[in-house]
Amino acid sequence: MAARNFDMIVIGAGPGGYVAAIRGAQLGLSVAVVEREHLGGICLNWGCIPTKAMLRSAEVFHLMHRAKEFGLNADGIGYDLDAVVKRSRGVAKQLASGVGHLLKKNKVTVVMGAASLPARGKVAVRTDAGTEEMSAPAIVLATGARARELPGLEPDGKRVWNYKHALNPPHMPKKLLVIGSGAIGIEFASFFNTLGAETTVVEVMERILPVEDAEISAFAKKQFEKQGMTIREKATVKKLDRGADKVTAHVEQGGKIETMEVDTVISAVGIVGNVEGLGLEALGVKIDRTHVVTDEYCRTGVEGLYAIGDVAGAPWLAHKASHEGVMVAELVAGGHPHPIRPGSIAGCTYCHPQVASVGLTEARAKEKGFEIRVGRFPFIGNGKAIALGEPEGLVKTVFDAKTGELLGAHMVGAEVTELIQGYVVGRALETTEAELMETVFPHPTLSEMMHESVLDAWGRAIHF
């Protein structure tokens, strides 16, 4: 069968490949997205989306015993955990389907296989039929990654799990142990302690959360120990003894080793790259540690070869993806993108409370020379976030005292994954100071805590 020919080829149809695939199409390029799993990638399927689902439901769970709170009455509140699973599951097939008909709306040519690069400008596809040759002067790799798995720790699917196994869950925890307590760990250690399941989270580096500002992963390390979670910092699971209906765990913390028994232990500890069986190697791609090396746009410095979204590395965010696919796709239709900075991609954590981030830390901006200004305002002088019954929680921003510069805004507490987008705006615009203490918040709204959090950086906080 001759080869198929088209302009840009893009190797995996998750947040970064789909999108990638659709703005080149959109540019007049002829584009074929191959995809060895599930259109929407881990993101749809197994990530980003089910998780927030299942998490709406602890919300909701959590509210419902607070009912007495608010003047309501609840009685016999309970859960049917395999209902709650069907209802993430069935968020995220939604979804899937319906990045299927965008794909299909657009024209992109979707093959369904496992891909591999035989020489520069040639994608082989293994397909149930056989193999598929196909050629294009641009091919992006968007092949993301997959959990890191220790020796020791791997997950079984029956008492140790990976994400996969936690979004299906053979069982309800009763005693759990989360292991790594980044975004996807304190996630799932949120769900489950929620749901009633005595839960303990181990982090190896000296606090929870070891990305966020020390300030905000110190106010939620509070947050987490009031709702029953045990947190256990600098701190390494050596060796797991698997029984048939108990884990023991070997936990070396200060230099000891002690034995915890727990009936489920989900493993969190970081993810690798998606770059093996492509022919990589063999085509002059640089590799460090499993992730692709490129420049500024993604290039790889083989030409006409691009990676994208969690296989190019850190930050691992499907919102950093699906933006490097549309620089990438415009570059190669002759266009001129800018550059991605990582320091304007906002991070965002789905726990209770919720914690959201973007820019420099106060410890990094002081570590790079920058003389700051610091503000901050907590969400009990807030009028929104006492009225809904949400008044634990902190806003807290950082600028150069030169230049009032924003250097980067740190929140925890309700809702703070939809407010950090105020100042991600910000940053994107080049605000500073003065812009932001002269722009009217509307009240009442939990936004009005980033106007006094800017004004507290100069000693002109209102109501606190």
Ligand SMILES: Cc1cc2nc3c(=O)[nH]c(=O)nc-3n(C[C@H](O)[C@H](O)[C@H](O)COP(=O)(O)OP(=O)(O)OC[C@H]3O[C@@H](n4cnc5c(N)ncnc54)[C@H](O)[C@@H]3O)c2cc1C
The other form holds:
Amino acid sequence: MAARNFDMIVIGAGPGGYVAAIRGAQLGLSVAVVEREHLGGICLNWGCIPTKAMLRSAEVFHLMHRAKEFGLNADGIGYDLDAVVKRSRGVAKQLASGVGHLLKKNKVTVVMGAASLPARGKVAVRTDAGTEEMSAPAIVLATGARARELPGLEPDGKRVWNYKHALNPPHMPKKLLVIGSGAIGIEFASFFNTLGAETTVVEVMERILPVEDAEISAFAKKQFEKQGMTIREKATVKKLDRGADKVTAHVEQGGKIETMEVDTVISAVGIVGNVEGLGLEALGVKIDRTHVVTDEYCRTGVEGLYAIGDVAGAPWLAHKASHEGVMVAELVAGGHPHPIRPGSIAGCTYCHPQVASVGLTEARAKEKGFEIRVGRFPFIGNGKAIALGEPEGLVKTVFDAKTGELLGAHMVGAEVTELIQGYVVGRALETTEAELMETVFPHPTLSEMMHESVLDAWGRAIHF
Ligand SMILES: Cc1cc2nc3c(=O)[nH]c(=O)nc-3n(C[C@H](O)[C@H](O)[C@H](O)COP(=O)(O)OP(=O)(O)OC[C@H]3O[C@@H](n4cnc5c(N)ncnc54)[C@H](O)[C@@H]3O)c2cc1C
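Starting from the form predicted alone above, please write out the structure of the form predicted in complex with the ligand.
Below is the entire complex, every chain and molecule, led by the chain shown above.
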């Protein structure tokens, strides 16, 4: 078969790849996307979306237990884990099939198979029917990432799980150990703890949610402990002894090793980029540990070859992948897009309470030599938070004292993953405290706390 030619070939149909393909097609490019497993990638099938569906079940369960506080009756509260998982899988399936429709609507050619790059500008796809050759002057690598496995802590799907096992669990854990307290680890800890698993989180770094502002991590930790979670920081799981129905974990903390018996372990120790088997080394693509090295326009240094999303490194977030996809498609179509600004990409963790942030933490702003002003506003001072029955939380803002630039915003509490976008827009518009103070926030909303936090940085908070 003669090689099919396109203007742009995208490898991987996750939120990076399918978005790049659609934007390219919108701009008049002939585009093919190659996917070896499932449209929608990790995000829609095994990441962002199914976790949020499961966490929503946990949230409703938690609220049902609080029914009396709201003047309601809810007796015989329980759950059916299979039904919770079934709903989550259904939500994932619905969205993944939506991606298929969008690609079709935009006339993107979808090729199901595993791609590799035999030469510059060429793609070979192994399909059920054999190998197909394709070519394009622009090729976008969007192959994503998978769970990192540490020696001795490898998931087996029975008693030791990675995120895929945890999203389709073979049993409900009674005693759960979560290794790693990044967003993925904490979300699963929050889910299973809410459903009643006795949950311990072990984190090797100084504190849980290590990329967040220290004050927010400490606040979240207190809340998790109130909910019955055990948090062990500066601790390392050295070894797991696996039995038929239990696992003995050897945990080192403060120079001492203790053992701990659980029935389930979730390993959430990071991710590694899918860089293997593509022929990248032969093309001269630079790889740093497990991700492709790119410049601010996602160029790999090999002419016409771009890398976006998780395979191109941190932050490992779907919206970063999609934004890079749009930027690269515009570049390929001859446009002049702005490069991505990592400091304006928000991070959200959908545990209970939620955590969200954008920009510099207080410590990082100081390290960078900024003279700063910090504002804080607690949920307890906000009418909507009290009305919702969600009085625990904090909104913290960090400003450059000299210019008033909003350097960072950090939140913990109900719905903060929805609120953070207000500050993201502010940063994109290069706002200062003056515009934020002038903005009228609707009442009663949780967003009023965003205003009050800004006012507080200048000693002007009204409600606290
Ligand atoms: C449990 C979990 C929860 C998460 N929650 C969130 C969240 O709430 N918010 C958020 O922003 N991010 C979240 N993430 C991260 C998010 O899923 C990723 O950042 C995002 O999926 C990255 O998109 P991508 O397009 O780079 O890669 P992926 O989504 O990984 O897609 C890559 C695709 O490429 C395909 N592929 C790989 N190699 C080949 C090949 N050789 N040929 C053909 N196809 C190939 C793969 O099959 C895959 O479909 C979560 C991740 C996990 C694991």
